[in-house]
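Starting off, we have a lone chain in the form predicted on its own, written out as structure tokens.
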Amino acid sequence: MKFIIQRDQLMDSVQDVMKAISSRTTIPILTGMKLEASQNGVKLTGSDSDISIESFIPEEEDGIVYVENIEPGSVVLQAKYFPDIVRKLPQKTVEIESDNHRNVTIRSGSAEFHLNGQDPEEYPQLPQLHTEDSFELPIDLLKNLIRQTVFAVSTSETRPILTGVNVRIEAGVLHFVATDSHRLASRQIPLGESEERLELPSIVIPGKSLTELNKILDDSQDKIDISVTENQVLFRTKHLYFLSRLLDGNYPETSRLIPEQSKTIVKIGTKELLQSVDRASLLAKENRNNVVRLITKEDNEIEINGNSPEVGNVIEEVIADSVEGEDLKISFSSKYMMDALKAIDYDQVKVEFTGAMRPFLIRPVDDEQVLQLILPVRTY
């Protein structure tokens, strides 16, 4: 195997693929990164058997040559050393060559590294998913869906199913839902006409996989193709192939959690509420949940306060756009509230309460497709 490649392109691909490589894997070959050179370009693969990532660098694209002098072949390189070597090479181009004994030479300018490669035949084959259950989304829309839900997955392994995001399509609408049983984040979008008849049974994608995918994808209007089989989901763009296992088990029925009617509705600027809760949380760090209280007043005023008996307290009056319904005093985790408000890309939010001990909803004033739900905290 032999080729000369642009260092920046190689570095980008190496960094993407590294997100799937773990030093703690039980299969030794998976601590390495697979390089395959073919006449069309160079493909890098990394996997920890939960996530697998392939990144392809084309020989040339849009008239720019990325890889040249290709002699096809493949080898597995130790991921512990290869990325650092590439990062510190002196020149813009890199020559990589391996002989019949899998001794790999990496040259750039006056620097020359020799690495012992491993047998690519031992590297597990990634399944090539081609399924009926596939649909396309613009990449930036998918990134939004992930960002607005994935923060609410559970970090505790006591209920593994809650560490993932529930994804399903019914009646032409794509649903993303995440909950850790104290809060819930949901976003739905209607799909295009070509996908209206598509039904996708409920699947649960590990939150960790979606977080890594989100880091790799660049914001763009390009499409990403999403395919699902029984136990895996594949995200595919022009040069990226991201495969993740799915979580086993049934996701809880979350629609029952969402209150039908509300007793108090507050409409307020997202930023004002976020900053006020942020300030109140500064003096609410004593107790584990950083609990903040919200009290409705007259004339569309609400009071937000944080209190730690040993430290002090903070009280702030905020003017809402409107406050309708019953008076209310409610306590909640400031962290959950701030996470929820940050995930809403709208200037005005509507907070719907159904009493001091019932879950409350936060959504944009004029968009029903984004929804955040938070359970209050009992404080006496």
The other form holds:
Number of protein chains: 2
Amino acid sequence: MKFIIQRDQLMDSVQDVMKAISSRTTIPILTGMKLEASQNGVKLTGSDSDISIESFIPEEEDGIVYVENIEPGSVVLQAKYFPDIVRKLPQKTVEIESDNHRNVTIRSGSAEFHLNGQDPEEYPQLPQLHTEDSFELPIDLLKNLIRQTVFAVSTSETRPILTGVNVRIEAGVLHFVATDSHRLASRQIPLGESEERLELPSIVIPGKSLTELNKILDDSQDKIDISVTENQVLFRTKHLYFLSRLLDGNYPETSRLIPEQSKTIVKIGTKELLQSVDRASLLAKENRNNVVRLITKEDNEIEINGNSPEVGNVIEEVIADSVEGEDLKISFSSKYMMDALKAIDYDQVKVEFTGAMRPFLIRPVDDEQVLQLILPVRTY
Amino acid sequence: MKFIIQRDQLMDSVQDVMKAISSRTTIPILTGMKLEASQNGVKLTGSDSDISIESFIPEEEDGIVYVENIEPGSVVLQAKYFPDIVRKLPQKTVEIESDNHRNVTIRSGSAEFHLNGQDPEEYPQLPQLHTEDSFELPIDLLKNLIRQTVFAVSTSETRPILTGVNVRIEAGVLHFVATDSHRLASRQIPLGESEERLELPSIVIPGKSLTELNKILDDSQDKIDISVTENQVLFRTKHLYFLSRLLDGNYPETSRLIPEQSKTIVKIGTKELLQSVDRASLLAKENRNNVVRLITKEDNEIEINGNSPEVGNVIEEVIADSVEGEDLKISFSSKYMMDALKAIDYDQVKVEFTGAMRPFLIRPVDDEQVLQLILPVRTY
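Form predicted on its own done, so how does the form predicted together with a further copy of the same chain look?
Now the full complex is given, and it begins with the chain already shown.
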């Protein structure tokens, strides 16, 4: 194997692929990164067996040459050293060569690295997915779907299924739902006409996979292709191939958690509510979950307060756009409230309460596609 | 006590003073920050008993009003909460008030914090230094003196005196020296005429104090006043008062460590040498101290190499400006070499060797005021 490649392109691909590589894997070869040169270009592969990522650098694209002097072949390099080496190379191009004994030489300018490569035959083959259950989304929309839901997955392994995001298509509508059983985040969007008749069975994608995918994808209107099989999901763009296992088991039915009626409705500026909850949380640190309290007042005002007996308290009156219905005193985790408000991309939100002990909803005033639900905290 | 103050000025002062406050102090009142309002302005104080910092915000300066409605008084606030509160206040001004029971109220816009203050009488009085041993430096020069030496102090408490930087004035020349006994960093500068006759006895300032001072000071041509007593040093600018204890004991005589003759002299670009040592160190990680090796070659070339038997090796030929004297193979800590090269603000350096087992010197080609010394590593 031999090729000369642009260092910056190589660095970008190495960084993407590294997202799948863990030094704590039980399969030694997976601590490495696979390099594969063909006449079309160079492919890098990393995997921790939950997530596998391939990044492809074409030999030439849009008239720009990225890889030259290619002699096809492949080798596995220790991922602990390779990224730092590439980052610190002195020249804009780098030559990578592997001999028959897998002695790998990396040359750039006057610097020459010799690394002991590993056998690419030992590296597991990634499955080639054959599926009809495939659909496309703009990349920036997928990133939004992830960002608005993935923070609400459970971090506890008590119920493993809750560590993932539930994804399904019903009647032409794509749903993303995450819950840790104390709060729920949901986002749905109608698919385009071409995909209207597509039905996707309910799947559960590990939260960690979606978080890593979101880091790798650059905001763009380009399309990403999503294919699903029984136990894997594949995200594919022009030069990226991101494969994740799915979580086993049935995702709980979440629609019945969502109250259909409300007794108190507060419409308020998202930023005003977020910042006052943030301030109130400063003196709620000693509490379990940084609990803060919301109290409805006269004249469309609400009070947000936090209290830490040893230290002091904070009280803030916030003027809402409107406060309708019954008076209310309710306590909740400031963290959950801030997470939910940050996930809503609208200036104004509607918070719908059904009493101090019932879950409440937060959503944009005029958009039913985003929904955040939080369970209150009993504080008496 | 009561005053209304500009939030941004308050925030800057709070951040400076926080550098002296540790949550791990054995004196409980020192986990707090002292606020003191007088008709001239507001003074904040923090201390961990090794370092004490006072920051003053004048009532008015250059026609800009920073503090208004002052009712003199003082109080101590828990430093764990106060900085976050100030940072997150909603308005550009904040009112701080303390009643007779030390209930402190912080108001900004519609937010109101109530904190339990502590008795300012319990807060230790900072000593008022009376000294004749005082001199001035431009702030940016002091920052350079610190930056070029402090990294070389010892981090081990085996010989506590080596955790500090030795400072002295002899014959109108100010010296800063630090060594951990494996390397030494030294910088000297001649003082101005007015201070020509000043003799400063050798003192040792804790490295940590200088590191914190360097963080607080902004690069500027303004002067900083330095006063020394038997066991303390005071750095004073217009609104800052930074007091540090001195280390007890005699600093070792370091001048005899510095070889007077050399057998091999390499003149080379600072950046070229730094980057090639950095690359060589990537494959020296498994070694003690990331040891790399330098070998002189023909035609003004040197070879830098690193070797990690399990992983591989790196070899780099660097073209020097000149290589004079005996042939040489020498091994040294890549970290010490990189620290030294980063501390030299010149494009070209001169490295003077006296054999593979003797300390070697690194200094700018045409400036004798900066000197870095490194002990080589025995590798056979």
